[in-house]
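Single chain ahead, by itself, as structure tokens, in the form predicted on its own.
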Amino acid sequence: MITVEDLHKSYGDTVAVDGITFTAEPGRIFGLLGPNGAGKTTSIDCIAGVHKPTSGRITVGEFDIVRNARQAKAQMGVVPQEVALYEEVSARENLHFWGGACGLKGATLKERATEVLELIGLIDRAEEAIKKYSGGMKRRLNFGCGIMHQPPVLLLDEPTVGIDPQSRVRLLDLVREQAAAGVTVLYTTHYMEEAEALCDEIAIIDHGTIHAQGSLEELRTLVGEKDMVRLTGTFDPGTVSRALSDNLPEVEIMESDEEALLVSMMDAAGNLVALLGVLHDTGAVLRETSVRRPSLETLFIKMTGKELRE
């Protein structure tokens, strides 16, 4: 289990966590769901031992990361962001030096190396120095040295980024395996489909905060059955507002500029053409209009007031 209980991190006069608390389970993989930037890796960072919380606390088992440094981390598998491997000698040597790292020795090492190997799908290039490895393969090896030591806390920091589509299912499979086998998995993603297909529980972070936290059903009562309509083209934004406020009342503004705007409203399908009415009236020039169900993108624009940034 991992408890983090109001947790900062500041750089200077820079805020990346700011007051963030979770507990993430056994057999349960918590989410973290944010942009690039959102506090996602320096909260990783933290809980890892990495860096020193600026304050508040975190205990991984029931070891705190600060005073049980040791004992904290020798709980705990991490998978970075950034692939972490020896690119000149093989899968299998990699994963000897971390296991060893880890404290596993002879034959034990050996053993839980090839069952890494085969169940990670890189049994039969084992031997293959890994500079000739694809990046869905590495991301698997990296995978694979996170787990040697068969932790009962996992740490995963963006694990699918810049990977083919096989490679990610494969590695999200394999998340899925570890979380079955009662492992504590933490997960960081600015992907909303890999939080809503993968995660028990999900925190939408920005800018260093929680704006929304529970289960996916949880969070779609969050959003209520209001639909997103999305519109570009050219409007006026301070005209826009002031009609829709007069005409359509219930429809809320949730971002607007000279050249979009989104609003929030019920049955969009039904009442698109009044939206469509109002907005002609202010002069505005359409080109596109799209229309979204309720999802977890909806609620995160609601919490943060913008679409999830790449």
Ligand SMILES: Nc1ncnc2c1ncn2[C@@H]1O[C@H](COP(=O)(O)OP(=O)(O)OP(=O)(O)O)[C@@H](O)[C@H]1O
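In this text, the rigid core denotes the largest set of C-alpha atoms whose superposition between the two forms falls within 1.5 Å. Residue numbers count along the first chain shown, from 1. What you are looking at is a predicted structure, and each value in this text was computed from that prediction instead of being measured. What changes on going to the form predicted together with the ligand:
Superposition on the rigid core between these two forms places the CA atom of P237 2 Å or more away from its counterpart. After superposing the rigid core, the C-alpha of G283 moves by 2 Å or more between these two forms.
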Given for the second form:
Amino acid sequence: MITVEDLHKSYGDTVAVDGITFTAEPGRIFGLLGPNGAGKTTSIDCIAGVHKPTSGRITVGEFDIVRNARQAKAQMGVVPQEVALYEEVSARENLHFWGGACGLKGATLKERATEVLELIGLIDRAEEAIKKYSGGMKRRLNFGCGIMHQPPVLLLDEPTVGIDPQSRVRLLDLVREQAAAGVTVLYTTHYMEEAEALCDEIAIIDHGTIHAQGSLEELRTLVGEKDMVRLTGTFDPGTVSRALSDNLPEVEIMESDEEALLVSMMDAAGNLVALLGVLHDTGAVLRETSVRRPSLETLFIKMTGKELRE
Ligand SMILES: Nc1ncnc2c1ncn2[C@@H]1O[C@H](COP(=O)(O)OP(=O)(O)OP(=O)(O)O)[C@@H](O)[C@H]1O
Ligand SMILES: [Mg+2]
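Switch over from the form predicted on its own to the form predicted together with the ligand, please.
Then the entire complex follows, led off by the chain already shown.
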């Protein structure tokens, strides 16, 4: 568990983080989604104990990162934005180094390194100097170093930037596996699709401030974006219109004829059964149904007034 309360961090006159508050829970992936310069790395660095907050309070597990730095740090694995590896030595030696720095020794350290090499899919290349590795391989090893000591809290700062698609898929699966094993995961990204696909909870951060926070579903509802549901089959438009306004007045008909119906509604996934029930009772025959979600991109633009570019 990570709790961040009213965190502020300035570098001289530059306010990098301007009062953010959130809680990341065990077994869940908490996403900080924001563009360049939003304050993601500064937040991670304050939580990791690399930078001291200007004000505010951070606890990791039950430990305060300022007052009980040593115990708090022992709870965490950190996968930094800039790959932190020794280029001249092998993947295995890098893992030995990072595992050793986290207190692993002897046979335990060696066994864990082999286990991690298998997990990140680099066991076949384990003895090679990593300067010969691709960007994606280095990213996977960077992740491996962060999980060597099996920390209950994992901080990942844009771990998939510059990665090949295969490595990305693998890395995202590894992150999911960590959460499934009960780890508290804090994940920063500027990739909308990653936040959507990966995170249980998302905070949209820009200019050091959290603009919105919640599950993807909650964020969508917050902005009032409605889902579109397209249905094909056989309908009686007059009956459908009366049935919907009587039973589901919040559903808005966008287009309607004998063969197709397009409606707009909140939380279509949650309300689809009710919609289909009402349509069924009108004697409609349904052939196909498709739901279109508003994208997080639309929400981001609405909240921050700008696009999230790479
Ligand atoms: N060491 C530093 N000294 C001075 N200013 C800094 C320092 N580190 C970050 N900043 C500034 O703080 C703000 C937030 O930067 P930060 O690196 O936290 O953003 P970020 O969200 O991680 O961005 P990116 O997506 O580019 O990694 C920026 O304005 C940045 O220029
Ligand atoms: Mg950063």
